[in-house]
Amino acid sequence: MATGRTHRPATRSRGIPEATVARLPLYLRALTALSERSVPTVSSEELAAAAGVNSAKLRKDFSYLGSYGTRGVGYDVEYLVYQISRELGLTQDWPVVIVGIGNLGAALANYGGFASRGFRVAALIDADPAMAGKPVAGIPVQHTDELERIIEDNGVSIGVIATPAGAAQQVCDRLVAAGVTSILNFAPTVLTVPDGVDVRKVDLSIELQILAFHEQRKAGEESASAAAADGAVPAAAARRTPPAEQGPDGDVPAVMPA
């Protein structure tokens, strides 16, 4: 089986589009949950709802893909698992290293889904000599020290951060000078990189905070609901309030308070 550092997916060259390219993922994940199901054929507008994009979008991103399904009939669901998967990449093995086995890398360690996407935890790396030869998720932990070699080793070209804030931008100099040309970035900060090499950045506090402000929102319009049902002047009666007079000056009262 190929290995990450002799193989890259070719989205780019095909002129995919990185907003096609980012849905991919839930269309297989939908996809995978119907042929789990034994489903043979989908719709457009089925697959769509299960990956929450519209129908029109989907046909679009398919297009790029060079599949177009069969008119009253729909997707084949193995094919199109086949085919997405082929273009991400994720029909050849991926080996991966997590730096920072703390709770987060941990978890990231345990989860299961890595192996069955096509990627494979080749290493765990962590900076406190007290984590070396511990095992997580039945890897033994490695000391930052070995990282060029156990890349080499490995032929990993993706590593994933999952340090303090502090340590990232080092870690990532480290990996991109051992050859690592992807990186999935969980510390609370931005890293530079150079040309050549894919960030991704997950934070789960901004997202977070998003709900927050949707959630602010909502008790917000819940309020002047309320405030309207319990008579109060609802917010279009008072936007027709005639304006005050002005002076001259436009902003200015014509007769100023004594």
Given for the second form:
Number of protein chains: 2
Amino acid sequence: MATGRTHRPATRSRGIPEATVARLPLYLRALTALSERSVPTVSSEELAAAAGVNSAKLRKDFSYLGSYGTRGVGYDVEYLVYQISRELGLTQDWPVVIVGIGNLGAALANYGGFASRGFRVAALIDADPAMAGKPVAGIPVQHTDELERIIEDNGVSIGVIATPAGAAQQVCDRLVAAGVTSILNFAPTVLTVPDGVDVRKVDLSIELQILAFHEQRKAGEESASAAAADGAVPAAAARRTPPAEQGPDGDVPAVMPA
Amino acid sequence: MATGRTHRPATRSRGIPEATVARLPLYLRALTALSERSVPTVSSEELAAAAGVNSAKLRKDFSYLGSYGTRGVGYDVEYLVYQISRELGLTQDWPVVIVGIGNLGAALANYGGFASRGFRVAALIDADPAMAGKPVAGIPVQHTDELERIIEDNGVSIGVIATPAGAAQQVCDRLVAAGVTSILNFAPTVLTVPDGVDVRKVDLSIELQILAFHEQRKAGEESASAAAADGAVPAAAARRTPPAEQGPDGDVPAVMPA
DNA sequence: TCTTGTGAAGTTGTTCACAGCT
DNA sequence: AGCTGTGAACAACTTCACAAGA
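Okay, that one was the form predicted on its own. Can I see the form predicted together with the DNA too?
Next comes the full complex, and the chain you just saw is listed first.
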């Protein structure tokens, strides 16, 4: 379970850094926008600006994919779109199931960007028998009893969990047992999965807490942390202040692969 | 290391690593669960397991907050809950506005975990006049025209954007102009903000694409990347395969502070 | 004895700066 | 002349391994 990182399938670029993989969708989005405006080529500087990163990072990222640019000119937009899509596996069809069709599940089912790239909502699954048959985003909700059959019949390998926290691990176990090997978890729980299964998590509450941390720092910039380590709960401090000198820089995980 | 830790935690936390900050909410959740079961103390090993990290990392993380543990014993659950809450700024009240009350915005408004820790939905805002006055999650939706007044009246410093991509930047600009300094962005766009404003983003599509990347790797483990860099689109490859030896290890950003 | 707290080593990610190609 | 691609320096983060202390 430790780092079994000794695979080298010979050819150059096996082993794209995770940080790079995480940015490829960003580049792809920016490139798609350029493509729609029929822009033929783009420099690392321009593309980096559109994606919100710096150009050195972008060039380094692309260097892991191969030498797809032209010195003195830039990158061919269409070609890059294709290469990145291929690298991400978006040239194939990914059937996805969403489990837990509450407010969030319904929102996800309705989310357009879903279908836009290779992803197809193969089924919506909910534990509430009253939901069964009701269409959400044009797709009839099916009961949890059908879960295993649906996974098998559709060759689903990616599952989205949008259930309450209490049900998430159990749903996860069933998904994995049925053959799912990638899970996107919206439930506020840590999921335990066997090796070989990826879990990514999205947690609103965690994101807000991280923002609150920085927000608090902005507020108390010079007010020394005098009454600090004690047990005394400080009476509500000032909430709004003029923005501090500088926001923090650098990205942060919100994710937990297995 | 940097922190001179002799007797008084005093100026403890100048510069908690971002990676650590991002994990504090995770620890807090695990601790809260223990607290509810009236567990008095917990070891780094146990707590790490509950939070889904390894114990060395957890101890290192806690060491940035101060020496809150007892050697040979572990950590006092209640005390740690308080210390982390305080560090994250959750001992104060954070009024939050949600802009864009579509499927997702409504889901967020209904999300329970919201209120559970210091966060309070101060207002829901939507551009559709037909929505105005309608209650969502018990809170009446207000029109975008009111945005600036709402921010001011409630001293809001955290805004959540759940609008379509096209409207996000404009909404963001207005939020910032009105005094918001932290933004959680669900719209699939890169937001540009002035220094001192934090942006975190949550993007379903990006998460799925990252999963697809790893999923593709699992499938083609030994099929050499023969027909690789060419322009030829490979006919849909096998989709399901037995899990590979090892899932990838290490976390990945899904976020973009400014 | 047991578990924390932490230097030191190792790993991954970012930025610099410039050689090399068009 | 301009822009990519990349080695090398730097910075952040993680893991190791063990001394210190309850």
